[in-house]
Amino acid sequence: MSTPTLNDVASCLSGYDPDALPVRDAQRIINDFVTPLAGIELVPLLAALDRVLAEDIISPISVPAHDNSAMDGYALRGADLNDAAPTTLAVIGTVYAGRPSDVIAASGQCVRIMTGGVMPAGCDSVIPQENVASIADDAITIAPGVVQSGDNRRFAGEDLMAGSPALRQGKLIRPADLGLLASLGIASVPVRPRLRVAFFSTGDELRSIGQPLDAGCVYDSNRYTLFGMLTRLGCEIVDMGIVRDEPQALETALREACRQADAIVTSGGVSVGAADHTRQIMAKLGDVAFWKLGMRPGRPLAFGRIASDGASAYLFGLPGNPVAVMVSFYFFARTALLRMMGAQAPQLLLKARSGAAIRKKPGRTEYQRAILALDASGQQEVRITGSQGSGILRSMTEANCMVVLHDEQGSVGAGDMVDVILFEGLI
């Protein structure tokens, strides 16, 4: 079966119009067109952090392996407890964590036990030492009602049963996952290959840090934000610098990026303009669509796949304005790159009350930079950062979230509930 073209995927949408494409339609096309990288690498556990799990991890053991105590205290038989009067039990031994014991408690007996100690045969409950009414060398007394049958007992397999899935493929491995895998005795982890991403900025007006800033020129900020965003994703990155607005330079850069990377992210040059040669070169090299999206900030977006000398790469052509670059990356490129990595990519929306009115016309999706905080009554409230111009990068450093105003949505009144996406975990 031949690989579907971008047009094949887009044609599945009714009313597809590249000059007026809703955000959700663009996201669907990208998701349907992009495929995960093939291959599996086996890496040591300590090298698995922030990698994507390639296979389900099935627990080889039960955790914990035995019923054990959740407290330092005394293991006892719940049936011996008296709800109406004090209970006195004879202490017949001590059980320590990690030390085997063959002590068996009969009726009227108990065993001193440490946290993690294996529950002695015959015992089903633990009373914490501090809750015992009186303690002697060979007996304890328990007041009625301070402990119930089954209290403070951790069951074998309570965390994981042998043969059950411990972690599912597609999970981005975090510190807690390392601990879980270590608790199972697993030393090597199957992960997806690291995604290689090349990126560059286009524009004759751009200057690198350290160069003199001529009249009409600006320092290139987009490469630095892209560097940060791609690094946070765990990609292997290829920084190709600034590429001139000249057809041969652009074609050379794209061909070189194709040879070095699985995906390419560019900023600038995808709108319709006299010096925007990127569109023609992208179209020459592959299967690329150029969209005008119903969104703000960021309207032009190029997406597709290009090829050179037998190598191919997915292409994400982002707009040039600094905030538009970040928004376009987070809501289009990031999800696609995670899919290429074989990673789960949930996007969690929160609901929060808007602290002020927000003007908006239906018909496009808007991503408003905002600050989520507690109001005077302790309730979550979100307020936009002020001017939402796509060149105001400072507002992205002030914000801790984005308010998402969907295309069918109109203006928001003070006190209305809105959708919010937190930067923490995203940025």
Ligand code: AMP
Given for the second form:
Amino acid sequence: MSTPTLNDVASCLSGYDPDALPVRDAQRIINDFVTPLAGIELVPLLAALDRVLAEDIISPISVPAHDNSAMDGYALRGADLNDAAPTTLAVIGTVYAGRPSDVIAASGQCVRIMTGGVMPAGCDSVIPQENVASIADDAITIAPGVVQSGDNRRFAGEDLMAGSPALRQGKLIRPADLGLLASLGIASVPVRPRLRVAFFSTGDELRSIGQPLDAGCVYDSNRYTLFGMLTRLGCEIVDMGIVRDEPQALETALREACRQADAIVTSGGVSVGAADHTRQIMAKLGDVAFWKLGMRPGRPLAFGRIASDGASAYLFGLPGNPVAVMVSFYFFARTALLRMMGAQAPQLLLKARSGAAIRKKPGRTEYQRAILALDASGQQEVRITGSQGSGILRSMTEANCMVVLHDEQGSVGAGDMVDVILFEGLI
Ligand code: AMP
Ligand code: MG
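May I ask for the structure of the form predicted in complex with this ligand now, the form predicted on its own having been displayed?
Every component of the complex follows; first up is the chain already shown.
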């Protein structure tokens, strides 16, 4: 079966117009067009952090392996408890964590037990030490009603049952997953290969740090934001520097990127009226669409697959403006790259109350940089950061989230609920 062309994929949408493409249509085409990378690597447990799990992990053991105590206290038989009068039980031994004992409690007896200690035969409940009414050398007395049958007993397999799925393939491995894998005694983990992503900036006006800033020039900042975004996503990066707006230089760079990477991210040169060599060379090397998206910031976007000498790579030609690069990366490239990595992209939208009115025209998606904070009465509210120009990178550094105003939405009133995407999560 031959792989579908971009046109095949786009033709599934009604009214496909590359010059006025809604954000959700572009996202759909991109996600339908990219395919997960093949292959599995087996890596040591600690190296699996932030990688994508390649296979389901089935629990080889039950965790915990035995019924055990959740508290330091006394293991007892629930049936012995008297709920109308104090209960006195004889203490017949002690159980420590990691040292199972063969003591068996008969009716009227109990066993001193430490947290994690295996429940002695006959016992089904634990009273925490601090809840015992009186403790003598060889007996305890329990007031009525302070403990119920079954309290503070952890069941074998209540965390994980042997033979059941512990983690599903496609999961991005987080600290808790490392711990869970360790709790199963798993030393090496099957993960997806790391995605190799090459990136470069285009533009004759760009200068690198350390070079003099000639008249009319700007320092190349996009390569640094892209470095950060790609690294955070767990990609292996190939930084190809700044490429001049010249057909030969662009062709050489794109061909080299094809050889070295699974995906290529460029910035600049895809807008109408730019020194158009970038578009022309991209089109020459493969199946690439040039879109004008109904969004702000970041209207132009090139997407497709290019090939050179038998090697091929997905291409994301992002716009040049520094905020547009970030927004296009997060809302188009990110999900596609995660899909190539075989990862499930988590849904990130939350709802928050807008602290002020926001002007917005229906018919395009807007990504407004904003700060989510507590207002004077302790309620959460979101407020957009000052100027929202697509070249004003400060709007991103000052913000802690973005307000997403969807295509069909119009202006927002103060107090209205809006969709928000936070920049940082706990994990
Ligand atoms: P372009 O899409 O190439 O027309 O670029 C749009 C705007 O973004 C221009 O003002 C460029 O100078 C600016 N720009 C393009 N690439 C970069 C970059 N790598 N770093 C900073 N600004 C850039
Ligand atoms: Mg340019």
